[in-house]
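Single chain ahead, written as structure tokens, the form predicted on its own.
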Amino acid sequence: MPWAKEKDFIDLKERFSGLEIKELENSTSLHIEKGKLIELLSILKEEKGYKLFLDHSVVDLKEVLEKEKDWRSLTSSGLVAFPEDRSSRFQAFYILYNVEERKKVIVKTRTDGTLPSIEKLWFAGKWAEREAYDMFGIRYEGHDNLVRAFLWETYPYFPLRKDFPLEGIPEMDLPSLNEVFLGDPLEGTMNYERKHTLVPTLEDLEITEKKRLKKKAQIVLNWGPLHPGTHGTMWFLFDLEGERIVQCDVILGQLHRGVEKLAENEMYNQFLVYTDRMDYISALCSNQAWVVAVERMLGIEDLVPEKAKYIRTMMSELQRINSHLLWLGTYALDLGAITIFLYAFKEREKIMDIIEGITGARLTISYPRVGGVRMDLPEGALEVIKAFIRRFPKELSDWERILTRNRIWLRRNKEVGVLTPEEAYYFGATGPVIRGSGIPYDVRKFEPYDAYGEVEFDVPVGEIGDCYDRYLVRIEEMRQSVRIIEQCVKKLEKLPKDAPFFAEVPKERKVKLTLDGIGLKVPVGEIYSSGENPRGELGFYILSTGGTKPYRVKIRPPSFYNLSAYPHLMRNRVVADAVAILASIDPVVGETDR
């Protein structure tokens, strides 16, 4: 795994008194006092080359501080910064990546509730700070406009704190419509209760809207959250001067389900089903990223059978094509090309049938497992896949003849939504968005997992970073996915039919591994592990105090950070560009809101 080494930062110890460097099995972290945090992050970015911002959040240590055994376990493992500090409740972490040297590092600090803002270093950090403020109540000094990321502005609680109950706080009287209009007393029947958790009023939403955008121009236009062009339930605000957009903001939270909170209350394999429901267009890729992260924490990545690795890789690439087909069809439809939508969905239906035939499900799949896959490939599966990949490249070429040199398509995409390489780093972009800007960052190449280190494929990149480049990158990615699938099929055909598809762990490893995952215990430790989803880098930061459930799971959704560039890309554009730029980013709200 491409973690930086202690020797890479030895020179910093002379510049920062109190700096601690912890090189652990699954992470390398720098522990710094919060007063020196901004200076350290600035040096890491400008001098050490850690220009790509991956993620930032906090861990609520309340329960650990109350349990002496857990506190000793975490501090002795080097996972907590400044263990002598027993009063600071929160530990903040920042995950950075050096693309040139292929190294990543975590920066940690402790806080009692305030932190300096990093928004001048990375705009993506501004969005991460809004999320930490929303979920934990952390206040950021110097933040331009500290507003909640997902919840409405007048909401009084911070849901990811350890003392906030999983089911929320039922305090609002919400009578049933049957009760209001028909007089049916439902209290006590069918699990109905009048008391519910808080829901926003129209006044709450109006306050939220005004906090997001300070009007500069003539009129504020609401786009979404239920407009079909928003590709999900997202709410956009456009401050307009005629047709020109002076400023723009995004109000998220229309689809929030508290997945990270649920992760703290579920066993590791139980949480797998929730990864299906984040990016529901690429469930298999999300499943794969999660199980690989847990396998790395357990130290059993080398025990996963070769057959399982190739199956997971093949299935994820089928899912990638599936996802890109949905993107291509809806993108073309948004810009008026109805024929492409029909063609893309015709081929997508074939992939859905293949996935259903192998896994038994079409959308929420949960096929991978920690240690392998749920079941072997059925008879004839490889023949069906070979038939699909033989025919699909010709279909793709036909669609390109319709779109790629079409003058309307060119006018709507060329030099629209330009994101430079430096801006891609600044906004924490990954996936086709950063590759469209000319940066060949692909987790499958930079940190290979499963069979990606054994197969050959190219990473397509753009030149300008506009909507057209992002279109071309995804088209070529589908061709490269076909290459990967072909190699996986050839390998699987050579393996014996009775080759194992699930790991057998030697007794000396002391890991209980079963298909249902019941009783799976993960040792004390932390990891940040990621996979290359169709939309970019899906990362999981896991902190374990030992046992069957994680203490903290922070999910790094690619759509969330890619979307942070949207207000910048829309500045001084016209309303007609809104659909094209958003579709070129290709966000999925299920993972954005989590």
Given for the second form:
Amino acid sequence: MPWAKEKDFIDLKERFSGLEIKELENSTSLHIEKGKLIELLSILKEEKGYKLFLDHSVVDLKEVLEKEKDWRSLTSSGLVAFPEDRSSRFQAFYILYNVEERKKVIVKTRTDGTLPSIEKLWFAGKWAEREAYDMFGIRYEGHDNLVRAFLWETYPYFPLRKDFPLEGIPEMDLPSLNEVFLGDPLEGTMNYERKHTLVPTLEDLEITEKKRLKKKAQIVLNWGPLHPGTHGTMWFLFDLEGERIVQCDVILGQLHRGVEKLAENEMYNQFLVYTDRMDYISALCSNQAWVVAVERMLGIEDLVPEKAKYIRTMMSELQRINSHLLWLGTYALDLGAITIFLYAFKEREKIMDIIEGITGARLTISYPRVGGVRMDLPEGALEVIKAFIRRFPKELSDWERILTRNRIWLRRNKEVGVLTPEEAYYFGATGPVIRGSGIPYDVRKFEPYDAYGEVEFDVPVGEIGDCYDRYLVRIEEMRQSVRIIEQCVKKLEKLPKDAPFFAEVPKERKVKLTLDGIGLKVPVGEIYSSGENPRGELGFYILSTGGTKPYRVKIRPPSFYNLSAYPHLMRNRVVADAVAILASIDPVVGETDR
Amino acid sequence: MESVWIDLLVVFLKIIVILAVALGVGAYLTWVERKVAAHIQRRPGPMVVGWHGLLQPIADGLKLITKEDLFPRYGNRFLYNLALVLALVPATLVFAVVPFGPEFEVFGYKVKPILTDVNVGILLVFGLGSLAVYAIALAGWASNSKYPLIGSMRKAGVIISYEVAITFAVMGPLILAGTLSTYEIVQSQIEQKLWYVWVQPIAFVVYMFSLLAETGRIPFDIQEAEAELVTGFTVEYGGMKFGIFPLVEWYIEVLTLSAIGVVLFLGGWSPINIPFVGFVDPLFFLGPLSPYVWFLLKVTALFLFILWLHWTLPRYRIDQITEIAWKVMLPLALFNIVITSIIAPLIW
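Given the form predicted on its own above, I would also like to look at the protein as it appears in the form predicted together with the partner chain.
The next block holds the full complex; its first chain is the one shown before.
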């Protein structure tokens, strides 16, 4: 399994007196005091090779501390660091990855509101800390510019704390426009609640903007939130000297919906539909990552029938091609090649039709279920997919003939936005971005889930990590996806028609697994499980206190961390490169903001 | 006295015909462009308004005219409107020196199908062409907004770079023709039995590059750059005011510069040329109309070529565009002038 073993860290025990190593079923964690945290993390990074920063956040233990039963079950299974400390409210966790040895580890510490900043070790950590500050109000000492990640600067609450109500606090007068302009009191016509949760005003947004960036050069250009080049609602601030960008920052949160808060209040299968709405371009891959995480937590990964595994793999790869086609189209559009956009969308439409025919939905799909898939493949689905993958590689080479060796394309992409391997680790990049930098980190290969362990495919890597390499990596990934789909189709054709597509759990396991997932209880435990989305590693950290709902879900959004490299890549670049670099990172706002 | 009136009448008629043709064709070129783009992109294009969308330009025009006239707060209204005039007038004025065909006689009166055959025609073309930079700079400045400003600065940079290249590029044909009059240039090509493109290929390539750059067509459409600048200097314009800029830049300017290109390099209204031997006219059956058709065909071919590029290629970056202008195109054009001025006197 991909988790580090206790023996890997035995030598650290001598150097850190309070260090505890817990090797659990689904995770291995190091428990350390707050004071020694930075030292431990830097040793893990420099000496132990845990260079890739995956995720950091905080768990609010308030409810557990109040409930004696939950506290005992959590501490007895070793999920809480320093169980003797009953006053510290938060538990922070850092998930690190060793790419050479393919091992993961969680570092945990307890705090009551302050933590040292890991900004010097991983820049991605800076963004993760902003998020934790935004959601939990954790103060980071030594953080360069601790501002809110998603919400506006003057927002007074910390929504992911357990004492913040799910529906928010309605306190702002927000009369309807009919009331304001027409004097219509709306009495008797409807039950209209005038109190609303807080909404940012223009002044609030201005304060937010001012906090982000101190103007150094000539003009500050607001690039977004509504701008066609930003691929969604992202708000970039460019400090321009002529057309050269001196400094740059990103204000996220226009699409923030509090998915993690929702996850704590939904059952495991109910949360599936929210994963659709995170990365809405690759819904099937997100679904798959979530159900695999829950299956691993239940320990029923082996019980999922082969047919379901192959179907899920095949559908995810279709979705990957779909997502990369959207990327290719918009990338070419941003660089002026309008025609490629329409070519790509034409092929994308075919995939959408195939997916619609199989699952009944085009965008928010929710086809996989914990334990299998929702329904069997319909008649003729495999023939349609076969027809598509027969034709698609030819189309792809046609487009490549227009772009790949095009002088203009080369000049716009070569040596633009270079991310070296060290920087890729530093910014927590995953997916095509880290592979473009030459590191073959692919979750499908490193920690195979579903049928990825049984199919053959190559992981393309770039050479220098510029936009052109990322372009080539994604193009080649589409070819590899076609290869995977071919193998899946072959396998599925061999399987009998009436083979099961949903897991049956033996009685003695005591897991109530149904298609609708109602009453599905997950045992006490934690897991960090990830899937390879088209944008990078989508990870779910789930902490369960043994109920129908998770206690805490932290989502590792790939494009959030990939995007953290953007201000660095944009330094001393011109505005025209902004679109090229942004499109080559390929963020999806539904996922960065959640 | 009588002949003066006739002269005036003829000039007036010519103005009406040319303006009607230029603006009408300019509007309909939007339809052509949309159809060509659509077929390049494997889709039908406008199909709803009229047969195969033939009435689409009229519908678009109506829509643009009836739209609300928006004006940015804190903008300069005088300069804002002046920019429109400065964009439209010089671009249309270039048609004054475009010769459409050979001289002909009506009721014993000789008519040249060119508005004014001034003896500095080419100079006039590039003089007027340079005025376009004022329109764009003013449009960007008067809008009082950041995106238009960046767009107009980019465009000004490009036009200044390529004005130099294009002026040096046309020197070659001018040396061969020995005149600046557009009508005479075509005449001398016909007399020498030679399209200048055969002996001036470098100048032609530089000219085509500059044409694309001056008119802001892909791969040089950085002043628009939808993805980064959301149509650049026209951001703050609305309705027909917005419509005029692309009409001028993408259609009228492309049309005039293609026509001048045909005049300079492709022998104007002459039929297919076999260098130094003579002309072959497969359209002889059209009789006296054949020169006009040839002229039209050549301009259309150039225009379609530009459309083809526009809908295929990605776009350059501003520094790369000016780099190409100063480091590649200008030296090429200068080299061409030197070679031409050494060899031409030896032959002619």
